[in-house]
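Below, in structure tokens: the form predicted on its own, a single chain.
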Amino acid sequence: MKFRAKIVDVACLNHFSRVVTTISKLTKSCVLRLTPDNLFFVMSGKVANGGVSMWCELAQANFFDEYQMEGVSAEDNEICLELTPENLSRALRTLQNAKVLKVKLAKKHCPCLTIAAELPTLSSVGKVVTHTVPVDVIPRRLWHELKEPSMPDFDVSIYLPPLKTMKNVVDRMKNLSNFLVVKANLNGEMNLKIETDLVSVSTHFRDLGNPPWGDDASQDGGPSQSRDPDSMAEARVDIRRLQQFLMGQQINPTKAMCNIVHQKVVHLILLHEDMSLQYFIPAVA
């Protein structure tokens, strides 16, 4: 296995750093899956068992000026590495002013990603700083757990309000309850509600719009066209999970959407021209 890549463009480096920082807010550990065309950050918790799962896909050509990899074999041309995204995020944050940043899969005392950056200096002598991020190589027999999650057969799909506004609402609600009910319908309405023995608080968003998942969405994994547009689908979720996702405002998505499987799961999606992030939060009773 071999992997090396280089970023020269500062805007690409900063964008990549923001993506990794967002991932680090969502999970303490994930798998970095490398293919010839894409990078994936994967957290494969079993939603059916109450776990959260995540799938983030980046087109490597939009981030890296050079990108070379050789997988475990010609037939299985991939590399899967388990890592702590906070370690990678911390390294990238300290190197944001780099003129050139190089990433390489190496083996020292253990497998690791070495991140070397050439930093600007006042003298003619360049300054190179290197960070080491430990990784575990995922064996081929476990790769079946790292597949892209299928689109759930949701009841309602809706565009999210501005993430910063939504985050401010959720941050305030978190002080009152550990759980939040997300409701939405096909008329572009969304409600966020908490209810305890002492207090009931609800925030209403209108005119958000509903994504067009095909002309006959009921055959494309989308909501049935026969559903009453005013009927609310809802799911009660751990408010901390939703709060973590809303940190995603750092990557300035062009679209942010929410699919709800009634009383089962909230499926959140951030889209950018060069990346996509999916986050699944299971409902709790």
Second form
Amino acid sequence: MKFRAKIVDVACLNHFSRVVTTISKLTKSCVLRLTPDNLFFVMSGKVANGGVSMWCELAQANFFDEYQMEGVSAEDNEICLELTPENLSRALRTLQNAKVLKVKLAKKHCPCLTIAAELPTLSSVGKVVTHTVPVDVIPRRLWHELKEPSMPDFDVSIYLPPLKTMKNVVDRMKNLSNFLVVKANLNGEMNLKIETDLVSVSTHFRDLGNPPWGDDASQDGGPSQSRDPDSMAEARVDIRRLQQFLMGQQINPTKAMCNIVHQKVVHLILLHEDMSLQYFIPAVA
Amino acid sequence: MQCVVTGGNVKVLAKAIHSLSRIGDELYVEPQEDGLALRSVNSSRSAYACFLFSPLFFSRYSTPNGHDFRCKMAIKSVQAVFRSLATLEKTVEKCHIELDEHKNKLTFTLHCKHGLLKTHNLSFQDSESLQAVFDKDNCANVFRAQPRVLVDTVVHFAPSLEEVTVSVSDERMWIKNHVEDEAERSKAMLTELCLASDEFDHFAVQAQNSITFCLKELRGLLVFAEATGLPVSIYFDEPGSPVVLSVADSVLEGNFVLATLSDEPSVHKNNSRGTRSAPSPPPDDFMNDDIDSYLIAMDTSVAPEPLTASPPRPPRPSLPDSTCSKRPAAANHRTRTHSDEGKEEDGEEDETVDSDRPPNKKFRSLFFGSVLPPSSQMSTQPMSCQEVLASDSEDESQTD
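Same protein, the form predicted together with its partner chain this time rather than the form predicted on its own?
To see the whole picture, the full complex is given below, headed by that same chain.
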């Protein structure tokens, strides 16, 4: 296994750092999967993390100026590492103004990713900072847990309102309730609602638009043909999970959407030109 | 005692108190002939800090002549006087400090804009003199750097990180986080940073040593140094003897004395193998683009080999000549210290330290006067040493 990558461009470094920071806000531990063309941050929906799962995909060419890897074998040309994204995030954050940043898989006292950067300095000799992030190499027999989650057979797909607005709403609602009902229909309407014994609050969004999934949608015929545009699909979710997602995200996506499988799952997707982040929050009864 | 602080000096005084609050819970105040001394020490007595403001710092300064007076108080209550530094700078024109021995009161009067007066009356306790023994002028290694250089250095370390190890060679300084045991090592993130000598205003190394000390107090001093723009000087000798960080200008002086980890036997062994003499991989490693040296030969389906096995290191690029030639010198230094002190003394010293230090603290208390030559240190009992340095105010003398 070999892995080595280099970032020279400040904008790329900044973008990569924001993606990793977003991940670090979502989970304490995740898997970094490296393939020749992509990097993935994966969290599988285990009970320990509340059944939430995450899939973040980055095209390496859009981030790295140099990227070399050699997987476990020729047919399994991949590397899977479990790591604490917070470590990676902190390392990258302190190296924001690096002239060159190199990421390497190395074996020191334990397998680790080294993040070395040359910082601007007045000194004639470069100033070099090295962060060593310990990783666990995931054996091949466990790789099957790290496959891309299939697109759920959703009832409704809708564009999200501005995430900041949504965050403000959810933050307020969190003070009142632990659970939130996400409702949406194919008419571009979405409601966020909480209900307690004392109070019921609902925020309505209109004209959000529904993404045209067309032929590449996973379900037969697509939802729009068979479904009444005004009928709502809903899912009740743990409000903390939704808040975590809205609070931590630093990606500024070009597109943000939400798929709802009625009373099963809320599937959030953030798209940016060279990356995508998918987040699955299971519904609770 | 009476003194008056005006203009920008109010902020300097406030910053000094804030940075002392990073050390200990109590502020020791001692008006002296040569100025006002403010001191603090931490509970395990492994860190001590002192600011001395000369009479010229004040627009008026008078001490009672004839007898010494000193007192201590909770530093939090003094901090409260200077709580908001931002508004302090804008609104406070003058600060009047008066120590009334008869009423046992320390009064801070802040003269603010628009004729607003804020008066804080603080009660205090009598105390013995607090003075750490240190001799920075005879330290083998002396550095001076602009505060920005050090601030940009410590920013790379996690706020929760407790200790850093600083290693020096003739031309470089390496700083890395200190991880206590092997088990932690495989979990903790390690950070390492290399500063070239020309980042410093002054860089003089006589002993190529590495020392480990607490980052918290350094951060405390940097708060002050950055606000006042004063360069920070660093003085140290060898592991176990204190590191002194100081700032000074014509009207004030600040010294932070921090205990360093004494050389543990296990560390010794490792060091003699090379960690010490060749402190951390040189930055040339960074420039080395040969991917093969980072190759990991490991089958993922097999459990990782036990941690005790010595980790295979990538082939190290040849060190700069100067570092190489200095290595034997460092080794010589080591052996010399050993023969001087002798094995027995080492053992004895460890024993006293063990019995007196609080549990789980590996830092030696500064109050053993670890800067004294070994012979005198051995002859003096720890208790008598302590008298020189610290107040015994917790004793019965305090009641009434």
